[in-house]
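We begin with a single chain expressed as structure tokens, specifically the form predicted alone.
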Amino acid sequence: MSFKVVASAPGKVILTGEHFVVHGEPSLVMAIDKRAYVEAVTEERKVRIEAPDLNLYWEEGLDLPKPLAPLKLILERLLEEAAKPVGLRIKVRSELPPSSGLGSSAAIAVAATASVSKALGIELTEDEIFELALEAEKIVHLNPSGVDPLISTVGGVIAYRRGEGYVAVEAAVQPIVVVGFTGSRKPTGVMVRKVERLRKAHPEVMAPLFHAGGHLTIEAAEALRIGDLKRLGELLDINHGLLSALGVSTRKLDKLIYLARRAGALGAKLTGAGGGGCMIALCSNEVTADRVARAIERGGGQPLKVKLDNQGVRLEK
């Protein structure tokens, strides 16, 4: 008899601190109300993975498409713990564009870990879900900070420092954020390696830049905690300047950022690894958010309004 479980996990936007977080500085991260969904069904047949959004399919005996390698690792780890041999089918659906800086792969990994473990009768804690999803993420990103699978697991807003864990940040207001997708993508690992080469080539120049990025995140967390969106917006603008100095912005990202600011955004910056992907704009109200979204669309970007999601990974009814 088959048994079906569906789990979902939120994507994220990095408000401040991307790239700096890889090297031990804090980052401020917000879960968003766009999710990845993974359905797990136990069967008396082969193990298989379906990702129709990406036009990808795999089952035992076939060559494995590279983007599905993290999911295969999750299946293998959990099937090793299963009480008895079982076939398994998982199906992936995501509201998050891949390789865009919104944490798509991590949300899928977290949702897959939750749904598959439940389908197999394995009880995992939040920490265990995070750890397995992080192990899977290493296949894609090689040296991930860990913040993506963490925020997908716990939800809300967190201040995160690699190796030290995280602190939940209670926002005094509901941030209104417009995401602008450039339409181009660059793998996170490629951009992380680019920054690392620059950091090693100019250590004395880059060290204070990274230190400034860490201080900025501490101030941004406090601004969000007390509801000072104007101050938070100014810090987003400064953060984009620091990221531009790291060489991870693009002409298209800069264009959408300046259009958003001109349309009334309190602050705007790229989010994620850069090299393409998405930018974010902080807005004071829905009217401004609509105006910013139209400006992004006129600039050739794909706008998406998102809100804070306080819920992390969950089982769907």
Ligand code: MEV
Contents of the next structure:
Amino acid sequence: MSFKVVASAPGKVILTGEHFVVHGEPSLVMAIDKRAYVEAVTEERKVRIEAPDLNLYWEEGLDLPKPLAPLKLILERLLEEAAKPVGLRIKVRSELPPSSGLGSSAAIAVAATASVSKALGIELTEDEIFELALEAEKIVHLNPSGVDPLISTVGGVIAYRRGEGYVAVEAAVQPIVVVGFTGSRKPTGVMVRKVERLRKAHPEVMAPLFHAGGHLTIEAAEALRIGDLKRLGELLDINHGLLSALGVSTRKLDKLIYLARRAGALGAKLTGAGGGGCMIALCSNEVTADRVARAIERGGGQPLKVKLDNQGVRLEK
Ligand code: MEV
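What about the form predicted together with (R)-mevalonate, after the form predicted alone?
Below: every chain and molecule of the assembly, starting with the one above.
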């Protein structure tokens, strides 16, 4: 008999603290209402991975496309644990553009862990889903902080510090965020290595920047908790300045950020690893958000209005 299970997990925007979080500083992250879906079907024999949106396919015996390596690891681990002679087919569908800073690969890894474990009759806790997705992420990102698979697992808004865990942040108001996609992509690992090199080359100069980057997140979490969006916006602007100093912004990101600010955003910054990918703009209301979205579009970016999603990983009906 074959079983079919579909699970989904949300993508994210990092409000503050990307890159700093890799080096032990806190980060403020929000799950968004754009998800990755993974369908898992138990079959007679073969193990297969289909990701038609990404134009990727793999089955046992074929060369493995590198972006599918994390999924293969998840399948192998869970098949080993199930210890049943069964094959599996998984199919990935994602609303998140890959390598753009919105946590697409982590959301896919989390949704895959949830759907495959369920299809094989393995009960995993949220912690275990997160751990396996993080292990899988390490294949492509080398030194991930863990923030991406964590937010995809738990949802909502969280303040996270590597090695210490997270606290959920209850936002007093629903933040209105417009994402602007530059259209270009950079693997997270490449950008993380770039920052690491700069940090090692200039330790005395970089240390206060990292301290400021961490402290800024603590203040941003408090601003969101009490609903002071103006203060949060200012902190996003400062955060972008620090990220520029780390060398991860680009001319296109800066252009979209300045256009968003001029159109009335309370604050704007790059989000995720940078080097391309996405920026975010915090807006006080829907009218401003529409104006900001139009400004991003006129500037050659692809705007996307996102909302907070309080649900993390879930099984779909
Ligand atoms: C990626 O979404 C954010 C980075 O801080 C990398 C990480 O935390 O693993 C750049």
